[in-house]
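As structure tokens, one chain now follows by itself in the form predicted alone.
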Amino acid sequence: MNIIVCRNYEEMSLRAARIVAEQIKAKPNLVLGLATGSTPEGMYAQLADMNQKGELSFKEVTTVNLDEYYPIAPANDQSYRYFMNRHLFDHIDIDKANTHVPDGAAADPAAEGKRYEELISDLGGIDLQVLGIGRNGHIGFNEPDSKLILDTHVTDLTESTIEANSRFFASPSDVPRRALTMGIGSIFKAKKILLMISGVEKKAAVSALLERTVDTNFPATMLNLHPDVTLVCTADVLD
């Protein structure tokens, strides 16, 4: 695992929005796996920065983001396809036909799961795959457990993700209590992954990936097992 130690959550965001655009300028065709959550949104700012700027092009890029909230609609303001276009989507150049969230409102999601699947194969799997980090070890919404599932699947939120989520809402009872999430298999095929870790609170999470053992009641743990792990954090995680 390469670990780059920033000074503070601004510096972070930027060298994370150095490494995605290096990836989109050596192919800029890239598969680019995405995250929501308050960690990446200062990356996104840069990025749609470097596109308003014309440094950079987001035109042939395609993009998967990791989860979704269940049952939720698109134009739901909590939902993360919402996230996406405010934060980023709207900003850049991207052709919006081009960028893929699992779909809340789906009938069927189980159905959904195995069709999310299918679109990453048919893309050919991610480059570049972005990822935050739960106070609970969560990554994507693969929560602790005795056994992790492999594949995007539909799954129950933790109380402790319930609530550090419930800030987003006018009230605890409003956050969805499951979510289609892709699974820690899924994640592990992206041939690159960048990992974003900010603020104190993290720093409990970023110990138990840093002890270099693997226990899937603390899922991040599972990328000690990645061969091209890039973790980008601020210095606070690690005093």
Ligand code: GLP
Given for the second form:
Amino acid sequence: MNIIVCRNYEEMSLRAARIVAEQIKAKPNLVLGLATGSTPEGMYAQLADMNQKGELSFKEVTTVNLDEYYPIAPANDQSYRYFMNRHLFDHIDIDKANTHVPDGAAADPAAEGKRYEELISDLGGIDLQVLGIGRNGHIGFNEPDSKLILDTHVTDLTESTIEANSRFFASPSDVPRRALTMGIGSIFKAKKILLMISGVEKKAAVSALLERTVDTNFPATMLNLHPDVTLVCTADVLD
Ligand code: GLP
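Return one more block: the form predicted in complex with this ligand, after the form predicted alone shown previously.
In what comes next, the whole complex appears, and the chain from above leads the way.
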């Protein structure tokens, strides 16, 4: 794992945005895997800025997001589709038809998982996948468990994730109990992974990740097996 340590959140956001921009410049029709959460928000602002200054174009880029709550309407302001439009897609020259998020309103979530998996494969796989990390070590919504599912699937959220994500909702009871998420196998098929971690509350997660062991009860540790992972983090997570 390559590790890039940054002084603060702003520097981490800029370094991560530059890595994404380099990949798009090298391959304008990049298949870019994206994540939600507060961690990548600053990177999205940097990418939008580069696009608005004419330094970077998303015209040929296709995006696939990691996950979405289930059930949730895409127009709901808590959906990950809404988050992506607000933080990135509404501010760049991407064709929205080329932006994909699992459909939180799908009638049959298992069929939606299958459709999403086929979509990724029809796109030729993900070139670069951006990831954050949950406090409990989840990636996407692959929650700690004795078994991890390889393909895109519907999953129950753990109480700790519902509690952590309740900060975005009026009350914890409003947080959806389930989600659609790429599986560990879908994430692993990405050619490159850019993992972003910031904030002291992720310290324990980072030490578990850097132990150089794998533990399905801490799904991010699986990344120790991937051949091309870059971790961009703030210095405070390593103290
Ligand atoms: C959610 C997302 C994850 C994300 C995590 C961390 O649970 N499903 O993909 O990594 O939140 O979010 P934050 O960056 O806000 O800590």
